[in-house]
Amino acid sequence: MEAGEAKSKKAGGSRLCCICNQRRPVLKRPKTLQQICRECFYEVFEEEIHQVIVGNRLFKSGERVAIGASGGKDSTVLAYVLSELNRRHNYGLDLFLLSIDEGITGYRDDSLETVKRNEVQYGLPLQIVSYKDLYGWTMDEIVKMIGLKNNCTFCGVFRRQALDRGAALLKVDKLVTGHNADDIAETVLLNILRGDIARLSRCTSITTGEDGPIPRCKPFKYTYEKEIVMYAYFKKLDYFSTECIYSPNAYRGFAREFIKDLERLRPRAILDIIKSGEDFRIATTTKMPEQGTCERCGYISSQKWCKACVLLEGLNRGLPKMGIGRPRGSGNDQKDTKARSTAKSIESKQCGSLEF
């Protein structure tokens, strides 16, 4: 009788939480593939973002810090996370809201909507910087000259600055934005498949930009996709889910694919992936390009003029493919020409309403 109940004990131990050991588990950690329950679940995470904040002294009591905020899960996971462990731990941070609208029509529109309900939901201000405002251009209008081909580049490269502008216009020390574990391993093959010796040495660090205008942090650099999905879900946390509808092409899909295919396999290969960019180490031999900063626009740029004023003329002009890969092919030729030697001219246009 005794041994029966052992037994029993035993059985019904195996399907506890082996965290607490009280309460039935509810999911298996991708990470560790731990089974634990719901309330361990939520302590865990936390504290693992926190540790990370701590641990690389991301911020610094009294600093203003903006959120870039997309609607999605991971900023609203990062939003919500953020705001209880600045409250929690008495991080000190006056925290915002950062939007951005690309003028896409049926997705940006609608996230927007979510950011904004999130701002009356977590009580943190908001600010949105548009395209239109910033470059003269949306998402909509730069797709329709273009295609579908190219529109990612267009889209990263104006992304990443209007964040910087927006940041600006808040005052903000510090701009925090929801890359997970997952985008940070994609990045890493992806900067290995082109060759990009440069941005390979930074992708993985956690804080980068502290030699430019306003430094950038990914507080969740180990935290798995799937484990912020889970956390909103459980959470019951108000987010956008839908993919942008001129993305299901990009080549980042490819990485993310692998990626996937990978953790399958073992699950703790997106570390590992993350682990081998930080060890990577560059010959000093190596040249690398020099920081300096766009003589149009005064952004940072290794080129004389940045990334974004050579793309916007090219909008302007009327020739889209400038700045974008080398041309090819003899149909264009005259056309592409014309679109290298525009970008001599440059200068002599204003990029974008905003200085900082």
Ligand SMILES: Nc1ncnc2c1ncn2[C@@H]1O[C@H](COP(=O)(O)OP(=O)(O)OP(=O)(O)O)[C@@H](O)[C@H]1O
Contents of the next structure:
Amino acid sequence: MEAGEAKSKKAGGSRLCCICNQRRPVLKRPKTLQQICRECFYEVFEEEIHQVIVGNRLFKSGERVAIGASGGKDSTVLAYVLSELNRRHNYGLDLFLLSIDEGITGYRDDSLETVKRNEVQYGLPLQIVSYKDLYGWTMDEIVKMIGLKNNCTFCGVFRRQALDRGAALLKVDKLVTGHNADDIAETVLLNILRGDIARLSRCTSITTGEDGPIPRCKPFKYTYEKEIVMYAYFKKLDYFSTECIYSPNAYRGFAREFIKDLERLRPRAILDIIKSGEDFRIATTTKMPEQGTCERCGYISSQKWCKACVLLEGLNRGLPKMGIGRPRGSGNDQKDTKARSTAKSIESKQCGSLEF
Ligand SMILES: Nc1ncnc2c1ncn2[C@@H]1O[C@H](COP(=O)(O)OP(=O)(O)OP(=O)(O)O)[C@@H](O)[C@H]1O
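Beyond the form predicted alone, can we have the form predicted in complex with the named molecule?
Full complex below, order starting with the chain above.
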């Protein structure tokens, strides 16, 4: 980098982009702190994602791929970059936008308007699936019943399944999400803080759910959030930037701030946390959950009933805490112990978790 910096200085003292050494730099690249021009930024940003896609063999030619589109910066940049790369490198993919409408007035209704505009701007067909249609409840109704305390648990569990159901409607081979390097580093840290070894071993995988109905990929696994924001800004992409009105989530917020502090001191910290997560060895004596199917809805589950069914049963019986705290007298009566362990394992689920 020192050589690059020296090179980037012109004879007269004014700096030049340390990649092309021709144009004036307009930004300091967050990942490397290099001073670079806009054109070189676009190029390195897109090329790194292309290399991740190719290096990890994320897609096969002819596949139908749904992009989980929330209207936020990450998934908007993902939709834009993936359709560019698909054209440029002839990936041969059929791309779709898939949005889950959680039913949050003043948040998701507005962000869905953004996705509808993206549908036209990027020429990608859009499928919207709502909690109301799938589960009979909107998040507004759930919050009215349960309050603000555990609402992220319901939302995260339902969203995970809703994305699978939407992907099945679209008959896609894969689902991609805009989870970025910061999200993954944060989840590594949270799983360590919670002692959740099963999730720790999964959360750094670039592709998950290969044994389930539809595999999920994270092409932004190594892409820094700050660079995504810069890319969206310079490209003037149309995205929605408001935080969810129901997600206070202090614990995750603390981990996020901690990672941002580390990044300020040493940008590589994010990549190093991901690497540590990847290299953790799980002791052979650690008991891992066994994958099966929910007896009620047939969805993938490591328990008798999947998490969505346990939560939904509680909502429908007017006992919303059933799926959160100690379940009493559910349809799982004979397997009360199992139901309790399901409830316990979802207790720690939070909004923004990679588990969806
Ligand atoms: N309602 C939704 N519909 C479809 N996909 C979603 C939805 N919510 C989240 N996702 C997918 O999950 C990824 C991570 O979601 P998260 O809630 O962590 O949001 P984020 O980091 O703010 O991302 P974004 O900026 O795309 O909203 C998103 O990038 C998107 O691909």
